[in-house]
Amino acid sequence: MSTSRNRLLDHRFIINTGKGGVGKTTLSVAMAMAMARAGRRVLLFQFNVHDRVGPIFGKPPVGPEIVELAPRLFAVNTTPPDAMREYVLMTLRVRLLYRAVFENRTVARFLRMIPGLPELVMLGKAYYHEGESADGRPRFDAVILDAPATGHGMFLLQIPRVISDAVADGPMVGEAHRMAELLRDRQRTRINLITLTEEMPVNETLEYQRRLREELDIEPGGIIANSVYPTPFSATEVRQLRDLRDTLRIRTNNNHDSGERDLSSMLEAALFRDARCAMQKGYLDRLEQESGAPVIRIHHRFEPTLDAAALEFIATELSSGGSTS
């Protein structure tokens, strides 16, 4: 087992977060597949989203009840009301009391107005499943959180510490304190900051890392650069492509040969791809220099749709620790 793989997949509580649209869900599902393929029972935990994961496995959209998508791969898509109901029933253990109090419209409206309570109970459900046991052993070997996008994700991670610092006593305070401890436990928990190699996601990733360290005393486990294009040409090949492109430019200015125009367009596309790879490398270098952490690269998949087969390729890459060069 490689060191890179240890860092990526060997924790019990994995939180994947980052700017919206960077592929958090894709990588979370692929990580879960990689772990399940290695023989671990893993729970993919989503936060109140329009589910796209179930249909990938030929199943209905994932809802608030835990379902098995594939052997050893389970998923749940929790909502604040469902998380609140489960938390209260686990605490009170009296269903009639829950219905009488918490399903009362006035009480429900009041609970919705408490800042941070929905996030706390949803995170609390994930925390519960991380420590859940069955027949004397953990029910799940790992829980992977497909966390909300950066701003809301930061708020989610702040809530346990805010509650435990602000409120003096009570069962929720004890839960919040234990959740905050779990988030800081680098043996059990890994927080991955997922990004694309573009200016806005990179800026947001570095800012998120700074805030986690300074405001929450949490050291992120690492940065994962998603959808990195593999470099297609050597430096010598790029020079040759440019020379041929320049030669064809001169020739196509003097004639109207459609074949040469098509070849010229293909050369421009190849050189554009090389320029895009160079730009990505610049952002990858910046991430490593400014974050002080290795950046795991996950290569772009050139499939028209993201299906289970495409996710298997990404899972294989994650199993080997991705690429750090």
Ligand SMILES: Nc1ncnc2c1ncn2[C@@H]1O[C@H](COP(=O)(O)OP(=O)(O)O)[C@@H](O)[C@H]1O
Given for the second form:
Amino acid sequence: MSTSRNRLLDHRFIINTGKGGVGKTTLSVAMAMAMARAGRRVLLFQFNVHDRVGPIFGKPPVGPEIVELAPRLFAVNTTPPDAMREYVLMTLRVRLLYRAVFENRTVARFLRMIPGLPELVMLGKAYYHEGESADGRPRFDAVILDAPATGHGMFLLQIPRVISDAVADGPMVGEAHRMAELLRDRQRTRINLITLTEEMPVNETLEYQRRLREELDIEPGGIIANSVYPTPFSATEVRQLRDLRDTLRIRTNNNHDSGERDLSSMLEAALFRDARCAMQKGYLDRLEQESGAPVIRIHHRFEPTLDAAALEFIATELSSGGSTS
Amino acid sequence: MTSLEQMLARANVLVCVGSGGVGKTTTSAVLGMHAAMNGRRTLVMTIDPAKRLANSLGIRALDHDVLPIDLRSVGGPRETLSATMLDMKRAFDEIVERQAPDPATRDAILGNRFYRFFSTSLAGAQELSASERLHDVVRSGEFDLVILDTPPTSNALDFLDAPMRFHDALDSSVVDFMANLGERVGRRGLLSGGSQLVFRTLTRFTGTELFTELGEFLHHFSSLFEGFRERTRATAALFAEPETRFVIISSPKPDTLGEARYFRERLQQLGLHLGGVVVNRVHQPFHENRFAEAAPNTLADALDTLEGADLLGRPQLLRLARKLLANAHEFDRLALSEATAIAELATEFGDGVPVLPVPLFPSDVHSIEGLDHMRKAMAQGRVSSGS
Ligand SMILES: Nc1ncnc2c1ncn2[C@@H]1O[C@H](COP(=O)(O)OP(=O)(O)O)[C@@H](O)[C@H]1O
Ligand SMILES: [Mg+2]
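Could you please show the structure of the form predicted in complex with the ligand, as a counterpart to the form predicted on its own just displayed?
Now the complete complex, all chains and molecules, led by this one.
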């Protein structure tokens, strides 16, 4: 388990999946920061989002052109037509035809109806950058994919469906097979399942893991439990706090003066914190037991908005393989 | 009147929208429960396939059928509340069954291997199914209030645009284009120079088989388009009625609340009505607590007055006091930024739009009692108090 923890940031291609709001973007940025800090050139790859990453570094929102946001930290935010264009150009190598055919409005609509195609071209473009070289050496040491939240984060599953359900032959099939191989290559690729320690996200994560294994024969690199509350109070302290709260309750019989009320709410807040921590602990245990995969914990940050400084803390946590409490 | 009552009073349809993971399904259930407690015949339509809502409501499972929910265990009526889970695939099947021009076309569509993708994954398909079912139950007249928990789109705005995007994707130009090419595929010589180029390039990429089969599917599917357009018009009319209100469910994080603003603008542009905002899982503040800014010693002194504290000794009490303060401080930081963002939003939206904060509970809502507890917390918010 400890070896897989240390390998969290070792791969050349990292895919962060999970449903919306679990912290995919946050952790992707923090991973990129951690890698760039360690001297690696890293590309953060986002797919058609309303970009928040540029502003974190005091830059304009990231668009379809690759930009360097901080030393060695590059980012791109590609749109389906952009990814499609680059992908088609790479596979067809016919620039002239592209404009005539693929930029036709009707054709573009038609392409959107092909099941799995947007996912395929996105992954294709991301892998292209992973293998890209400049001046005789790799252009990037790592690519981090902040996966789209659509289709319940199940986008990887759609790719082989292209083969089985829709297409029998042709270049798309070949590409889909190639992608499936790359996803399975654990030396090169690491797929993280990001979740919160709450019931629904945990259920969905376990379900997704099962389907990745069964439908794609993919073993995710690990689960990252994000936004875990640190537990400040030991079990003994919790017991003491509970006793104190109870004596206060008995003494005041719920008719406390304002001083007692303030004291009581201090104690209640601590017990509230403990209750939420205990609940999270239950979900963490379940994740560990039922997934059989390493679960990396990232602490909740209490800053109102996560700026670059707050993200640096998460980057440090990620570098050391996550928190243990 | 409380904010909760204001939110419910004017509506006979409430559409709950918001990003995933903010508690949309639970909130929809609580809103429905409150209306039903007050005697209104209420249906909660959820899209949440998880069993948890069913469990919370005290039933084994929810499916496509409408099930009555007994509220007597929390002092409510036996049969004013109902719930149903929207099965996207089945809802779409029903649309096809209803609108296919003849049984042969219907079977050709339902049996096609592209159909599953079209009915569940194509942009807008889920929202189309949800709107359709909503339309049916409202028009049935069986309910005084219908609450729709919308699909977990990554963005609250998706729900408004989705039917349009679905149409856009299925624009007839694509169908004509495919049909045109498809018809002439066997006789390539008949393709004009331009079409031939398009066809040859595309199929180099997709393969001919995909191309022809998708074309065939679209040909059948296009027989439904007129029906879709008509249904979308009817649903649009239902959405525009003043008794149909959109409720935004949001987390108290400033960036999520920002989305509520965009949503309100979009509603205004479309001439739709905002029924209110529910801000779920709000942290409680400590800044008015006399100990919050005091030295740990002061808090330790206060703890020391409690019976049993003498067992602990001064260093231990001080350590506890420090941790209590750090904990309160962390919550307070969150609470303060949340309260500011909520107050700004409430001022901006004005008196006509109730903004209702719901506290973060120490544990998840798991039972009908839990739902009722949340309901009571929500019922406390007053319209005028602003918070
Ligand atoms: N470890 C964390 N501590 C505190 N807040 C977090 C943490 N991770 C994410 N967040 C917050 O949660 C929200 C959702 O995170 P985001 O990265 O946008 O999720 P996703 O990309 O998966 O939709 C954001 O407001 C973000 O600031
Ligand atoms: Mg994101």
